[in-house]
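Coming up is one lone chain in structure tokens, specifically the form predicted on its own.
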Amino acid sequence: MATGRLVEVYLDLLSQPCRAVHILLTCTKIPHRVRTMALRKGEHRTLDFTKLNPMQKVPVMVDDGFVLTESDAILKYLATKYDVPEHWYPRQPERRARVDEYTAWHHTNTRPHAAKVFILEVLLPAQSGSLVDEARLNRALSDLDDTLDKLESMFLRRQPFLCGDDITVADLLAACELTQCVSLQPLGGGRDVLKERPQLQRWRSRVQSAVGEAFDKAHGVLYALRDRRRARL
């Protein structure tokens, strides 16, 4: 493994794919140090981070001294970098294309269109207290229900994996993505958008079993939010 400092990312475990690099750093136990933001607090703007990321975003990784910014490609260096087990993002140049493949199709897929379906249904209503736009969220879900289809005819087809017979990089980002939806969901309608679509529901088993602990470390916030919503129900 390589040595040095600690790596340090800023991370907002509200958001998915600060999640997928928690993830990540958990179950490969790179040293590392958490330096937790708050997005809903305006951490992100403020003079100091701004210099780390003009972007105000995160996830942000500083690795002796190397920034690096956007989930994607901190997922894929630290996997490159450090000496974790190769399934992660393989070394092998067909099976770390399908990683690939699969990492550029989930930023044009299944982020925006999970995202969408939550913030129309769950943060918007919390936020503003205004009734669910039925037209935009029938629109939203129809996509969603797109996509769907597609990560289980396309990219799990017969296997256990997104990639292949081995949990990478690319399972903890649709992973992350689709528990959002699916955890918070009951404080908006109720729905659950894996409830018919058993290949789904199985592989995200599966994903869960694979990084252990790891996944509830990462989710603690998020159920704690849900736990403390359903509770004001």
Contents of the next structure:
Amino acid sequence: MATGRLVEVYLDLLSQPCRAVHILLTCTKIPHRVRTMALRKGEHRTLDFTKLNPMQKVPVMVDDGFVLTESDAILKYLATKYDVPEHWYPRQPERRARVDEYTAWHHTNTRPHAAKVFILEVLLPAQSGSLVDEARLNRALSDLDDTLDKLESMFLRRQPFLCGDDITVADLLAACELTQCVSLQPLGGGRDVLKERPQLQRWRSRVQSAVGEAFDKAHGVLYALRDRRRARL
Amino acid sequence: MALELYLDLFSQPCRSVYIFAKKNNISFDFKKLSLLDGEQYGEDFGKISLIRKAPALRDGDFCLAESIAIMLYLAEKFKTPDFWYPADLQQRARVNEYLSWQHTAIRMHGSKIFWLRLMIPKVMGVEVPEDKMNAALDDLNSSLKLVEEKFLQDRPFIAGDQISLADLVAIVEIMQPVGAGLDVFEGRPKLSAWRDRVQEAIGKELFDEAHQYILGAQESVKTMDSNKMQFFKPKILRLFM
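Could you drop in the structure for the form predicted in complex with the partner chain? We only have the form predicted on its own so far.
Okay, now the whole complex, with that chain kicking things off.
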């Protein structure tokens, strides 16, 4: 077990991959310390943080001087170093390969397509006061639709979780990307990207059940933001 | 049944898998897949991988996509030398960190240059507007800078003193814009020195063999049937224009 200092994680819980890391830490009760970052205040562009991570991104993990970026690397490191239940990142080669397959595919599918919808519909208008670019948003929604089709027909085909019978770090990464679009939809617009997708909704419920209160804990900041937006409408 | 690897050596991730398997004397059936001919959309390949991308692996009943997953699986199964994917937690994390970052950085930027410089003029019959090309070059330069300054620093290789999967994945991606006629090593002595070390660790013969198609791309594009390539037009419009 780790001696000395607690592992530190630099997280902004409005960021999808940060939430995935937070959920794993909370769920598995790995002793840790959260350094809260506010990207909206530009805290990732400070000199100090840039020294820590020249990519100026979160999450970042610091374990007794060892600095690690990239959420999937962090999740795999934590799952390996600490005595967590094996299902998070299985050791059996074929089961592990399925997780590695999803975490690779995630980068150019779930992550960019879900994030783009959020950026176009919520972030950009909030930052610039401009209207939503409907043409670009429709293309983004179409790309996301494609991704959701693949999640259902490929990864969730005949299995309850993305990589098999049990929850893995892959499910955390995917679930947190999808909550970004869902939670911050303008109330008037009323779009839930999983609305027509009972299979994905069931998967999401399974993920929430499997992680318990860690899910809501990680999403507290996001929910609060959503509620404030709704109250203003 | 022998291990099958479905590969198109025009594709960067196929090259890394090819080099890794050959270097480690892993015996496999080379199943040639022509991406430009759309073979990944065929019915047979669909049985191997619904993701419909190359590379893909079939090991008995077990099918796998994503080059990184494939190499990690092969490393474990064939007990390749530790340096490829070190068992040491921190070194392994360094490798994972690079493998994760590169998807939307060097891989994306290098690929884009290849398409903008070579493939789009061929398929669409037009040269790409200068501002788009410059923006793409800026992105590639930023990624290369990060490779040098964050991932290499003073180390001979990304994870330390020896080559790993991180270097292998990096080199095949960096060779893609080279195949389009852009010498990314010029003016970058640190990167060049690293490339030399990587080539030596892989073995020049194997390196050259894996890269002969991409390095011949400028020539082979001239004889490509642009009618066949119209298939790619919608994707290109979406991704690059």
